[in-house]
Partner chain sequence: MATRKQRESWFKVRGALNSYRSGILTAASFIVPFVIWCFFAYTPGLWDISHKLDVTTDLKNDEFSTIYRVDHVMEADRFGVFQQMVRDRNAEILTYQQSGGDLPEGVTVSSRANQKIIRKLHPVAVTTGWLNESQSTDNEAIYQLWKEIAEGNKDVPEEKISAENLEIIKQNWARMKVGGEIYDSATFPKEPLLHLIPDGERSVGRPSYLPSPGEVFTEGYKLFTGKSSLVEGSLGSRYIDSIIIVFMGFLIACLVGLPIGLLAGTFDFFAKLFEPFVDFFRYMPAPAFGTLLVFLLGSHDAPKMALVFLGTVCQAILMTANTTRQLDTGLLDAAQTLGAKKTDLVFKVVIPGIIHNLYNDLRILLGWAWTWLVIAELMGVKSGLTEVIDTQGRRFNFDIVYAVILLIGLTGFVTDQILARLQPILFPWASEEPGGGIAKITGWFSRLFGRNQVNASATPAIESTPNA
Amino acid sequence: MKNTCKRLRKLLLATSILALSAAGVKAEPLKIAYSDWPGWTPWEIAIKKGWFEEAGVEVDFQWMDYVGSLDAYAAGKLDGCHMTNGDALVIGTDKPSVCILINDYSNGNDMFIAKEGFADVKSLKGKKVGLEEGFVPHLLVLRALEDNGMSEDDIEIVNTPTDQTPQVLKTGAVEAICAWQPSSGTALREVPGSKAIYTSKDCPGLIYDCLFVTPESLKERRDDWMKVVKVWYKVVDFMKNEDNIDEVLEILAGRVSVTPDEYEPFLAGTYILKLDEALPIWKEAEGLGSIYGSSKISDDFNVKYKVYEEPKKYSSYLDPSLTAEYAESVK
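Go ahead and give me the chain we just looked at alone, the form predicted in complex with the partner chain.
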């Protein structure tokens, strides 16, 4: 009898643990990937300062390589992932991911870098260029070529992970690379005489960096994502306050393992958007001043260069409502 009681109690315990863990699934933290782009490292400020706990949202920020994070996201392992508006169209998910937040636009940190002796894009005709095919550096290079009356056929692309481009340029296996900071800075430093011949500053608005989330997660946990948006603008306010600059630099530089002095120029190359600067970009319009226009240009590029066959319904990838709602709430 005693034994049966014991067993029964054990069974009860086991089932209650199971039940608890099943309940726990619902309250699981939002799994969000971020990578070394200077527009996304600022999340580190919120993480370090405990602003997510303060806002009452549980998050699991996962630090990854950019392309690694896209893969993990496409494999369904994440609720949210930071990517450029162009890349969101490219990655292989069956349903459109939804952009709920525009972090920044690239303002020079994405660089097309050629080694000594190649002064401009035109001089690279017939040369090898190391870049990560199908992703944002590819887009920038195509744009650079087009601005110079050239096309993809004029260069030979060598598929290279972005974080390894400095090494590849240094070995001399390619004449040019395309990468973003901090990799682009490393390349400029380690390959004396190398120079940025075209950067995202030459086409501001071509690359918007955003937080994309899965449609399921947005539907089920919109309130939580709303809190994430709120935390982001707290981070932006903190960053834009001149008095905090040393603290900001220390946190951000630490995240990507450079010194604050090395990091400081990154701030200009990635234009972090304040709320009132982001709102006009969310308006539907032609051209690079709107994320819609920018995404359309990426879409056209992708179709033209056969990254994918059919044009995508890019507007279904964009959801301005959370930012708008937040703006309304702080008015």
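Form predicted in complex with the partner chain already given; the form predicted on its own follows:
Nothing else is written out below except the one chain.
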């Protein structure tokens, strides 16, 4: 009798789902966080132009502070979140993530900046550097030190939230900072004589900026995420057309409330990847030319600095299949 009741309840549930589907009840919009980074702000182009509606996918893009978006994602409030490949491993401690799209790599917007009187990385030996420990600026500084034959023992790190780094440099509390845009640009504008002595342009591929989604959402709504990927490459094609540059800058600048002229350098410091450029980065290989190799470097960093205790299976955070499927469809 009990088994019969269970079968009846399952049948009624299935019938209800079919009825709702037939009635045209839509799935909830995909909730996706994006923040003030020039590789993610371009989604605003698709939003403004109605390209998601054209693609037949409901989305709810939520504009947030970067760290706040990571917290919201980890709390289960989002289906997808934009983050670096290294930060995704950290968030994965509490919330599994799967990268389905590589938007860009940082090409100069992440900056190691010294105040006046310090000409290069080596000149900072024994000096204070303000940065947010355990995040991208920390990793970039370590790379800068390594490239200059130095180690972390050669400087004194002052743990500082990224958005506060311009202020600590301005007050003279530190001799240098490391931050991403817009904080890095703010520091250069507000601290006379300051200059970038090492940037992400010196190590392309150290920082990949990506769209990560929950495994549950990807499994249940893969077709919708496939449409999101298609829309992204429509955005990229639009941006890469020089005839559209004025409109691109107007839309992106408007999103962050600056002028197009002010925004243009931000865009130059971020290398937005075309489809044919993203495909080889998805291949498993060592080194910064592969997101696998780059993620291995980030994983080693996170373990060394006790961001988490054990190495991650970073390859499980990466799913190239949607990009590959899209590439096949446009051949």
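Residue numbers count along the first chain shown, from 1. In this text, the rigid core denotes the largest set of C-alpha atoms whose superposition between the two forms falls within 1.5 Å. Here the structure is a predicted model, which is why all the values come from computation and not from measurement.
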query	finding
Post core alignment: residue 226 C-alpha displaced by 2 Å or more between these two forms	no
Core superposition between these two forms, C-alpha change of residue 76 at least 2 Å	no
